[in-house]
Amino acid sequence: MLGLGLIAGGVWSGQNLNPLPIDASTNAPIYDELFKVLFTIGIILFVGMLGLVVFSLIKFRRRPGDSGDGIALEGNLPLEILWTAVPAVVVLFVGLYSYDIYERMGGMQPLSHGGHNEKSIEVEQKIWGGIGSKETSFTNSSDKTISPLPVEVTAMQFAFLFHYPKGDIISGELHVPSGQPVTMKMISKDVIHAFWVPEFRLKQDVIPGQTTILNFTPTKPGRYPIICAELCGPYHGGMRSTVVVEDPDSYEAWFKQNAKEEETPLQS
């Protein structure tokens, strides 16, 4: 009975409260599934450990007078062998769970250059980490429409540059169009940083020396802030910028706005 009320408690908080901010990327939903089963999970455990803890310690707590030995009970292996086996069996849920969860985030593709292809000079270069993306691989081969937008992004004390080949725009916030795959590259000048977007529940940290890439798609319009999450120095604190998420349209307006101002200085 009350294991059961318990696990409907942990069932229904996991559902319904929600600590996280809005989820702004196609992969903060897939996130915040995990994050219910997690939650859920431990608010079961959790309550249930303490209430063992505080039921023991009152119905067994040493009555005034009393002054004999518990009982001498010193193991109980089926106990033993439950309360073994049955984290085990959680814990390998939960793993396959989210493995299965970064496989859908695309952790578990294959980092290809994605947008970055036609710079073919660079293929030498070795890629060292960060997410792929299903969207991008697929796209490659078959569907124009949604390929990929690469952004270049240089990351130095204490602040994070965005460059779009395409277009040769060097810009301090990121612009991305709602509903595209970006795939972004990073490098970093001195430091370790690392891009962060909450919204996006999305981290990698640029590592000087090695290139890394980020893949995401982002969903709902509105302005989030980038995050510097790698301590890089005394003003690490203060090393933000701000992801811009609009509709493609104005997005295509700003992309105009921008590149040819970026142009002209080029060619003179």
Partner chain sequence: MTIVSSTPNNQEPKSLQPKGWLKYFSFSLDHKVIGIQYLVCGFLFYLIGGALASAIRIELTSPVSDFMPRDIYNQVLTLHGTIMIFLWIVPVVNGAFGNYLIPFYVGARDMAFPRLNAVAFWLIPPAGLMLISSYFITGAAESGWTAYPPLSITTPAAGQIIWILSVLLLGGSSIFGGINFIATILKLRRPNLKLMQLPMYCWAMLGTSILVVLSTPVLAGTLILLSFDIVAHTGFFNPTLGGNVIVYQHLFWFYSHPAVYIMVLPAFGLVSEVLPVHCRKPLFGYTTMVYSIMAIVVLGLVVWAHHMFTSGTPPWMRLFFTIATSFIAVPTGIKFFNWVATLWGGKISLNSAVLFSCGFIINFVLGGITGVALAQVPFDIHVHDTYFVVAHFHYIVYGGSVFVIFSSIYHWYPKFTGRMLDETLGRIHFVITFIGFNLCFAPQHWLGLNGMPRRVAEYDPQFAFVNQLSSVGALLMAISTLPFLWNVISSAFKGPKAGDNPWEALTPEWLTSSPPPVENWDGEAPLVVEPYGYGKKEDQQHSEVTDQSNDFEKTMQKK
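Now show me the form predicted alone, since the one above was the form predicted together with the partner chain.
Next comes a single chain, given without company.
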């Protein structure tokens, strides 16, 4: 009964307690599936082991006046098999499930991240001129094709710069429209950095001399922190920026206000 109660409590906690920030991209719910599973397993193991330790401390404590040695135990083969087999099964399950989640998020594609498939090569070639990476399939729930927004990202000690080829805009903040796919071509000017937005559940290294691609679709308007998640120097902790997710009309107004060329933002 205690075991069933522990499992039930762990499952309930994993499904109802959420310490993560809000989910603001299409990738976030996929990642959150994995987090809930890991959180559930962690709670069951933590509470179970803590309960066993507390029980053992009380049950097998030295009584007043007891000065003898404990019982000599040489081993317990069934117990050793149990505590070896259970963690092995758990680790195997978590590894396979994590691989599936990572692949669904597009992480298995070389130097890219964000949900990719074979049908998107032609789209990516039109955007970046064909740089050899696969791009997302840009369709919404009604099967309407959505043009992706290309952004070039330059990381340096200790800032991110965002260049919009359409409009020739250079900004210290990343402005993107809600509901529209974004494809970012990223390069570092000095050392390895990492582009991380916790609310998007996305993190990608930015490597000197090597282009990396990050794809995402923001879903909730708001301002979210961009954090460098790779130790890049003495002021690494201050290397932050902001991604501003706006509704399409507000983004179009920002684009027209800042564009240096007579361009219009990519439309659906």
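Think of the rigid core as the biggest set of C-alphas that the two forms share within 1.5 Å after superposition. Numbering follows the first chain given and starts at 1. Everything numeric in this text was worked out from a predicted model, so none of it was measured.
Peer 1: If we fit on the core, is the Cα of Y235 displaced 2 Å or more between these two forms?
Peer 2: After core superposition, the displacement of the Y235 C-alpha between these two forms reaches the 2 Å mark, so yes.
Peer 1: Hey, does P248 budge by 2 Å or more at the Cα between these two forms once the core is superposed?
Peer 2: The answer is yes, as the C-alpha of P248 shifts between these two forms by 2 Å or more after core alignment.
Peer 1: Fitting the rigid core first, would the Cα of D190 be found 2 Å or more away between these two forms?
Peer 2: For D190, whose C-alpha is compared between these two forms after core superposition, the shift is 2 Å or more.
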